[in-house]
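Below, in structure tokens: the form predicted on its own, a single chain.
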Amino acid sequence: MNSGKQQVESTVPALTLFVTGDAPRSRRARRHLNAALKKLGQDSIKPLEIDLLEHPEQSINHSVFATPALLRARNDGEISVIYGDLSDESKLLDFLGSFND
């Protein structure tokens, strides 16, 4: 029985991308996640990415203050959020690199 869930294999880490539409800080941050994600290997795994001006009710669910926003949950359930326009290539890095600790 199919409920709907996509699911996930335990190796592939759970990506949301928080934006505002098309503000240019957003497209940064789509440019630079995906050239991130391509740099490690990981160009397979597609980020969810909710527009925040379309649902801004995802800000309080997830609890994010600011945009753009990057959230990882990792298998254990551990949450870690990166902010601004991931063009800090060796943060981005080093957080996207962080999911097989």
Given for the second form:
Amino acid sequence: MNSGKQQVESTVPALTLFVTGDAPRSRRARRHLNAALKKLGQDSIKPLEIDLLEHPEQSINHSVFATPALLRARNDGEISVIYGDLSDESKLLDFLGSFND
Amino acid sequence: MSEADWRLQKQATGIPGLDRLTHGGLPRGQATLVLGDPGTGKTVLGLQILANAVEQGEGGLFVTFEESPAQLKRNADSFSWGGTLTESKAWSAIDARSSIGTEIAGGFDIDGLLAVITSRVKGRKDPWIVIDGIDQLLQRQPEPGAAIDQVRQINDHCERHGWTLLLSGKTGDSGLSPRYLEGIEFMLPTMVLLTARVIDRRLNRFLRVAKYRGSDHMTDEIPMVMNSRGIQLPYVTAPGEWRAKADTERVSTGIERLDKLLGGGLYRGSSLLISGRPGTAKSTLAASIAQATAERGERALLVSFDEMEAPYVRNLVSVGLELQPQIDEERIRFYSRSATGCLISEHLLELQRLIEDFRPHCLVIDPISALLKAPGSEGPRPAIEWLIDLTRKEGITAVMTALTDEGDPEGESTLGQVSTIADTWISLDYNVRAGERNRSISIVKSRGTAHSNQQRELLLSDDGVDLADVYEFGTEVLMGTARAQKQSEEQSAMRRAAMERERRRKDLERRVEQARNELSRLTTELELQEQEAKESSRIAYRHAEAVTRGRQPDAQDDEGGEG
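The form predicted in complex with the partner chain is what I need now, so please give it after the form predicted on its own.
All chains and molecules follow, beginning with the one already shown.
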């Protein structure tokens, strides 16, 4: 992962939201994520969206097989994932919390 | 799948027992649910089916939710077919394990999973897809019912794309399906259950096709073996080619006089049981038959339980049986096994492998009673039936010895089971009389043969085994006396019964007589009664008349006279 660290910093966005087309859960996740970012005063962050129906191989690249999924790359290169429509707000805020670590 | 091919088609798994059990394989273009506790063989089942598909020039995909792809390959590599998988590019594995610490914040979809599978198997005809350990993902679904909807979604996807899919997951604590998949057995058309139970300190594995919609199948729990060849179902494996005709050819036992008693020898492909107490020369007789087989230029497989080759062969030399030259010529193969070392079903698989390998004309199992004492929950009977079935189909003459208890040479329960299935049963015993111990031989039964019912003396000498003509046995006399006694007992019982009948008849006659007497007494009484009744009504009439008359003035006298 040493070489990957630069890559993370340079090319991988901080937040990636994996969706599948226009599925209701995907739509809900998008909405919940935007609301949470607003609450945290981070509305400047624009998460990257990847539609797995259009780019199925991306699910293998990121080991994401359930959607919606939110992937967060921290500054130290650590990657964490949260699955679901993000309706559990406290979990989502925890996940996004201390964003400036 | 188009409307035209709605009919159930099956895709062979390449596991002979499973294909036989399901009459051709699992449903093509549908999902089959495989449920079982950890360690019951779900992953191996998926890998083995995939390996067989690859072997057949087909291919597929293995989606793993539990083991890493490297673990999977190591797992596969421990089986004889592992190389097929590890060296092939006709399949691939998708590592679908969640990263550690992954959180769930709401309901999720599996469309992404289906999308990547679709892209991976695109262009492959009739692919096998294994989704192993789907429970790892679906049990985390927070919305009730979502998991079951998604299993259905997977099945629908299979039908649409023509995938034949194995979906494996863990069994629930109670009943078939885990709680998060409650009711799943109604959703999927086919379900296979794998179980493993420790019985007598040994792991017994079972496979059960719990459901197979639209197809005839056996629903029994079938003993399953997992060895270096992977998953095998010994009892449902079709052993080789079927020999439909019953052989009429006789093969010699190597003992001329015994052949004569059996009407010319044993039928080829028939089974012979030799029972007797320790030291009654069972092994010697069995080895003599093996020797005779080898001397005809045929092959005999001698499977000995709990006895080593060297002492076995040496001991036979003392009675004129020289097996070693035949072993060197590869006409006799000796194979020694430890009976309690493995399960009955594992012994059977090994026997089958030996038979396939050596193609013997004669199979000696010495003693079969040891094999039947091997652990296994299914008990000895199916094993014996399977074995005799196999040898009969292959035209192999089977010779089995069985040890019996002192004083009960034809008893013992396992022996009873063998003896009912075996075609011929020879009982060996010895008889101590006038300071001599003499071995005896008698043919208890021999199907399709006019065999002798006489007991003979079995002679062992430097020149081998022979029989002596009918010998005067103390037991014979005793048997005769016992029979006479039995007959007289029966006669006296009949006499008793006749006397009892006579007594009852007399008793009934007496009661009929009594009843008759009673009848005539009652008849008389009735007549009397009627007479009395007439009498009294007459009197009453007269009295009434008198009264009437008395009320008339001119009849005063009459009334007074009557009073």
